[in-house]
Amino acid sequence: MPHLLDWHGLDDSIWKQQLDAALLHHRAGTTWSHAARGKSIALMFFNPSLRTRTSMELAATQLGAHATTLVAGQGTWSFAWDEGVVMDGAEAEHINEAVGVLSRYYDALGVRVFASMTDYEKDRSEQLLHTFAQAADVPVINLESAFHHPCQALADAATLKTHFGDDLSGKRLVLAWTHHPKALPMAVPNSALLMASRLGMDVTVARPDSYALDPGVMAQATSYAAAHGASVVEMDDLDAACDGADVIYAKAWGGPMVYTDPDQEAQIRQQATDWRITADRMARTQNGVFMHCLPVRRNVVVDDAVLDGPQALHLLQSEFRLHAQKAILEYAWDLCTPANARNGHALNGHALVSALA
C-alpha cells in the first residue's frame, strides 16, 4: 500500500503537481465545494497540534468530506506498538487492530507521531510511522513524524513561490538553528532543507557544531541542489550566514547529541542564547524575509520586532497549511476506488508516495 510518508521518494512531476495544486487553492481562497463528498479521513494524533489538526479538519470540510480527529489516550485506549508484545500492562489495544479497524471505516488515515528523542536509529528509520502505515489498508498521510513533515514542506514551498515567483534559482535560504528551552525533533528542519534544495535554492545551514543534521538528509539535499546547479553549505556563524540572504528560516532542533548525551546537549543549548533572529540580523539580509513553522517562542527564537515587522512570512506559511492540506487530500482520495472487497477501498496503479523503506 502506498502512503504519503514524505516527498523525497516522489518524482519531481508529482511534487510539482501537488505544489501547483496548493497554489491553485490559495488563489481560490476559502471556496467550499462538494468535490470530495462521500470521502473521509481519520486523523490520529499522538502529539499536540494546532495548525495541522485545524487545517486538516477544515480542508476536508471545505472539500465536502468528513474528518474524525482522535487524540491517542484521550477518548481512545492506550496503544501497544511492538510485535510479539505481551499486553498485560496499561496498553489495552494494539496499533494493528486500531489501524485495521479505521482502515475499514475511512478512505484515508493521517497520523502524527513525534520522535522519541532517545533512540536515534528508531527515529531515523521512522519505525513508528512505518508500523502504523504497514497496518493500514488505505493511504496514510504523515502529519509529522520523527524525521519528516511533508505537510509543512508543501506549505513552505508554496509560500516561497507566492512571495518570490516561480523561479527560485539564485535565491539563498538560511536554515538557522535557534536557542530554545527544549530539545526539539528534527522533522521540520529536515523537511525545510529538502524542500528548499529541491526548489533549486542555495541553502546555508547555520548551526553550532553540535547540531549537525543527519548525514543522509544532508546528502539528499545536496543531491537535489546539484540537480538544479545550486548548493548546500554549513557554517557555525549566524551573522555571516545572514549576510545577503533572501530567506531566514528559523527553527530549533535537538541534534544528535540529545540521543547520546542529553545533559551535555542541554548545557550547550542553554548557553547558546545568542542564536536568535534579531532585527539587526534581518538587516544583514538582502531585504530578506523571515519564516518559521510555528509555534514560536517570542524573544527566545526570534524578537518581537521581526515577527511583527513587514519581513515576516510566518502567518502566510500557516495560511498555506490549509491550501496544502487540500492538495494532499485530493490527491489521496483521487487514488481510492470502491473496488477492494476486504474494506471497500483500493488504489489505482499510481503511487501516492514513496514506498516503505
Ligand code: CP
Second form
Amino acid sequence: MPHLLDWHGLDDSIWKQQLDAALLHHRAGTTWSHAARGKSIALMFFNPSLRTRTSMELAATQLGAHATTLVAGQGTWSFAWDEGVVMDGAEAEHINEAVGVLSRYYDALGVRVFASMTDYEKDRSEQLLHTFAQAADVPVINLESAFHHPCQALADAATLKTHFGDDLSGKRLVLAWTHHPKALPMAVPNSALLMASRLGMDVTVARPDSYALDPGVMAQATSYAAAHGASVVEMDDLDAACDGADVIYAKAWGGPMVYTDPDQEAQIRQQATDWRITADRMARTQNGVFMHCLPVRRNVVVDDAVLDGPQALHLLQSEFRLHAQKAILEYAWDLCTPANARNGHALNGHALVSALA
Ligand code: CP
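With the form predicted alone done, generate the form predicted in complex with the ligand in the same format.
And the full complex, kicking off with our chain again.
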C-alpha cells in the first residue's frame, strides 16, 4: 500500500506534481473536486495541532470529502503499540485493530505521532509511523512524525515559489536554530532542509555546535543541492549566516544531545538566548523574508518587530497549509482508487447507486 510518509521516499515527478497542485489550489481557490466526492479520511492525532488539523479538515470539506478527527486517548480508547504486548494495563485497544477498523471505514488515514525524544533510533527509523502505516489497508498521510512533516514542507515550498517565482536557484535559505524553553523534535527542520535543497536553493544550517541534524538527512539534502549545483553548509554564527540571505527559516530543535545527555542539553539551550531572530539580524539579509511553521514563541524565537513587520511570511505559510492539504488529499484519493475492492466490494458506492438506478 503506497503512503505519503515523507517526500524524499517519492519520485521527483510526484513532488513537482504536488507542488504544482498546491500552487493551482492557491490560484484557483478550488472548492470542489470530482476526485474527492464521496471520499473520507480519518485524522488520528497523538499530539496537539492547530494548523494541520484545521487545514486538513477544511480542505476535505471544501473539496467535497469528509474528515473525522480523532484525538488518541481523548474520546478514543488508549492504544497499545508493541507487538506481543500483554494488554493488562491502561491501554484498551491495540493500534493494529484501531487502524484495521478505520481502514474498513475510510479511504485514507492521517496520523500525527511525534518523536519520543528519548530513543534516537526509534525516532530516526520512524518506528511508530511505520507501525501505523503497516497496519493500514488504505493510504496513510504523515501529519508530522518523529523526523518528518511533509504537509508543512509542501506548503513551505509553495510559499517560496509564490514569493520568489518559479526559479529558486541562487536564493539562499538560512535554517536558523533558535533558543526555546523546551527541547523540540527535528521533524520541521529536517523537512525544511530537504524541501529547500530539493528546490535548488543554497542552504545554510546555522546552529550551535551541539545541535547537528541527523547525518542521513544532511546527506540527502546535500545530494538534492548537488543535483542543482547548489550547496548545503553549516555555520555556528547566526549573524554571519544572516548576511545577504534571502530567507531566514527559524526553528528550535533539541538535537542529538537530548537523547544522550538531556541535562547538559538543557543547560546549553538555556544559555543560548541570543539565538533569536531580531530586526537587526533581518537587516543583515538581502531584503530577506522570515519564515516559521508556527506555533512560535514571540520574543524567544523571534522578536515582535520581525513577526509584525513586512518581512514576515509566516501567515502566508499557514495559508498555504490549506492549499497544500488539498493537493495531498487528491494524491491520497488517487492512491486509494484500487482499494475500492478491498472489502470484497465489486462496486464502489457511486457505481452501486447507478447500478440500482
Ligand atoms: N505547523 C504545524 O504543523 O502547526 P500545528 O502543530 O498547529 O499543526
